[in-house]
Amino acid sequence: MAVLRPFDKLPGLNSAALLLVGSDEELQQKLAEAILQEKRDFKISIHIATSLPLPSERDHLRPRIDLIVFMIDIKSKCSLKNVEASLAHVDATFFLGKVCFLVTGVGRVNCCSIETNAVCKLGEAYCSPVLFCELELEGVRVATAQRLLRMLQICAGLVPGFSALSFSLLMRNSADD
């Protein structure tokens, strides 16, 4: 089982790669399409996986991953367990600003199977930001796509003077201080 490492490959010139990991492929596809529709001045590649590890036979074709987004469906305990199992296949250096957790389905609070506190603790344990959204709503999906695109741009090193680590420190909860 291969561990995904952030600096195994050289970065592409003026390009960034995003990996969406989650059990709901339909929502992953909708989010990927929303990200690709946004205006940007760099090349982007989006990869979708239901879980990690990624297949090693295509590793030589895969670009360097700049940002991993773990998608957790708040109404599915299986989704959270899938993400927790996938985390073991990610190198610790990815958690220096190149990972975030995206919690979907928050508009349906009455259908929750997962405590939001459990997801927040997961974010704290891995020093990674947790974003809450409802991807079924187009406006929220577009806003989430814009936010992830900006995060990806920073994680890929395309914003001068701003690193993924400094960005993750800004995203941390001020209550931690």
The other form holds:
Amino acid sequence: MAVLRPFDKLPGLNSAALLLVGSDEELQQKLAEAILQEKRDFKISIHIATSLPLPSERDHLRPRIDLIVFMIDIKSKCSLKNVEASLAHVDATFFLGKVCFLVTGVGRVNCCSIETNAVCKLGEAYCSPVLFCELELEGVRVATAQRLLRMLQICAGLVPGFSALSFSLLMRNSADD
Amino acid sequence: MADESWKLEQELEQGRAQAWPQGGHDMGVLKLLRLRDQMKQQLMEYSAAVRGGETTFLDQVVEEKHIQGVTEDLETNKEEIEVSFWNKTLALQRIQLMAALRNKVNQGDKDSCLILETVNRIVLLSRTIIKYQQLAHEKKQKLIDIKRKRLSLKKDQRRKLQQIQTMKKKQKKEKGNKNLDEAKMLQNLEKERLMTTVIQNVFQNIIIGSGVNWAEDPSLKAIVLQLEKNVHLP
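The block above covers the form predicted on its own; next, return the form predicted together with its partner chain.
Let us now look at the entire complex, which starts with that chain.
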């Protein structure tokens, strides 16, 4: 299937699946390792892709994707274009809290080629939270991994009484303040 | 999607059945309860998605209006609740702050002395501020009174000037009238004089024409001499 849908497949028991979409594979690997090193009590599977749509041959083997993280490198404009092109292959119901934009490379202020304004507008247009981080730094990477893990837990429905939609609303309201 | 949720339960049952013989999983009662909560949450999400995907066969316009009305109500509710929440948070923070201050002051060490000093100074400064503000207020009141008096004086001045103007106008009119009257009177006077002159001349001529010797009779003489004095003045 060309379009990713959130409720197409059945969820696994006490498990969650994360999809990282971005152009820098090394950074994605680092982030994935940081997430896997966090302490958790549910099974997690991280899928890495450079762009959507995902190849349809292995579609039946893939689990239900709970959270998609689009990684945008602030130093390269083509990562933003890549992400925007991939957004077309995601179903609209995914944007009810199961999508997140992660902007990396924020530590270097002098080589920004994308404006933060543009990224924030993208996040507003797609009703998804935008996180800023610098994955080269150890501490920030660990913190980002923890945040993403918590978000994944909520989006997979593993936190009773709190759904992905309510979480996204909470993020949006606190961002407006 | 309803049958998919049924499939979900079946699969999870199978999953549980598979997990038990494996022995690596620690399937205590707590974990089972936790899994049950998770499944409830996931089921709720799926049913919400199902409900969201349903199409209604009602009148589209009515449905839209209804939805709009409901959305507006919900938005106003949400705003009210947010406002009250913020107010309550502020009140709570204020209470916490006061409680912390009170505790600190009750401790009685040098920090609390500083706090007390500062508070006393604040009170003193506020008192002086209030005093000065009162003085300023009084001065402003006086200024306002003076301005008011000035305004009323100006009004009186205006009124008086207007009165003077109207009186002047009246006087001019009266003068004009008087002049007219005088001219009329002079004209009348002239007429009368001419008439009297004519009558005098007529008398003279009657007396002379009657051939009477008027020089002998003193009364006739007096009349003729008197008549000589012509009233007709140059």
